[in-house]
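First comes one chain, alone, set out as structure tokens in the form predicted on its own.
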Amino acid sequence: MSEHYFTQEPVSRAEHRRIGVVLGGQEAEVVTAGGVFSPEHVDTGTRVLLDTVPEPVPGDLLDLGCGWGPIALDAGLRAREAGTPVTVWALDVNARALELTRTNARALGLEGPAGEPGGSPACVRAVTEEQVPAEVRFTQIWSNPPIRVGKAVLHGMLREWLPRLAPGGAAHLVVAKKLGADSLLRWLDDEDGAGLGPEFTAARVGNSRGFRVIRVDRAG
């Protein structure tokens, strides 16, 4: 079978390599590796996602399906630049994505309890589902989440984030069109679809180069 990005233990080599990218509004240099995704350049759904997306709010902020970091280190530095108290919580299953991202936090100093004196107001904090305390509201998702570990896989994953938005909170979502996100919206927005409760709405709010970006509302 061959290896996907989504796969916890990538046995492909890694490869490493550094490449320059814009994030938060300034140029950075990360480093990437096989195994992951995307791993040459910040690819079209999140970059579109990046253009769409709210300033981040004080709290807690997951980026679901994180890779190296794009959407979890934007989010860092963006908070950090206006001095909002974030903990961006960067999970994946990919155990080479998560060390990607400590890295790459590491360098852009973003590593480190938020608000710590004399640190960081912002920091990011890549983890596994079981590393993300039970009691972790969200203030905000961003995502371009695994559309390819199958439709089953990823409502399960939704289902399982979205309600744990915070009261006021808000979730976006980055999909391909090709790739169903005008069905995702219809699921997302059905109750009896998605079950996620009627304090719960989807709504497109973003349309560019083939991609759509959904913002999911927990009402206040």
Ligand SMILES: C[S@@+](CC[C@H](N)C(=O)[O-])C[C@H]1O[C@@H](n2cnc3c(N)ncnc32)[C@H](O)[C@@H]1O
Contents of the next structure:
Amino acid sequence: MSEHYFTQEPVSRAEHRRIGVVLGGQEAEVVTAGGVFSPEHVDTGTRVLLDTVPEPVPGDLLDLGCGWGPIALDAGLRAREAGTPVTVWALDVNARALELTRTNARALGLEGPAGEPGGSPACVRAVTEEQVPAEVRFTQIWSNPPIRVGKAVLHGMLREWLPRLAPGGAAHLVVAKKLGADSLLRWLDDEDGAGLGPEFTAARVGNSRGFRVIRVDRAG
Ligand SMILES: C[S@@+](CC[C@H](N)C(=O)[O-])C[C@H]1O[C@@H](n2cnc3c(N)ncnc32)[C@H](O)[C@@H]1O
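Now that you have shown the form predicted on its own, what about the form predicted together with the named molecule?
Following is the full complex, with the preceding chain placed first.
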């Protein structure tokens, strides 16, 4: 039986592999495995997102659905390079994905906590939903969200996490055009859709290689 990449506890053989990637503008070697999303390379949609997002700003950044960690690691590496204090929360339901993200963060020197004397200004924390403290508000959310979980689950995730943007914060989401990017944008921007409230606005800010990047802003 084949497993979905969003399985919580994959039982398929992990088949760990090392791949070379470019993240945060530098070459890196990371570990991936079967049973997680895009184990052979950085997914095209993820690359489109990373080419579109602005630089990390000080504070907490959420990678919603981290997989083996390309978005979180890219954010952590960029923040460290710029000396920007950022805690990247890499969130997933898939235990194998979280373990891989942890391993990759450790190998790249991005283990937390961030901003400790003598430590890195940036860190990546691979966590489940329950491990994100309730008081944390995100200055940025970057995500290649799991479209294949179905609309109800996807909408539930976005309704849960987008309201945790700090005032003045922004989320960037990448979605394939053929998987409903435009209808997701309409839903996000509609009071009767996502119902995020008047302080939230959504717009398309990227369009490349069959993917749209949607930006959701929370007024400051
Ligand atoms: C399209 S993949 C992107 C993975 C990775 N960020 C990348 O760019 O390669 C979406 C991820 O969302 C995760 N996911 C599914 N349901 C989730 C949920 N309810 N909360 C958090 N993550 C979830 C999946 O396990 C998967 O790793």
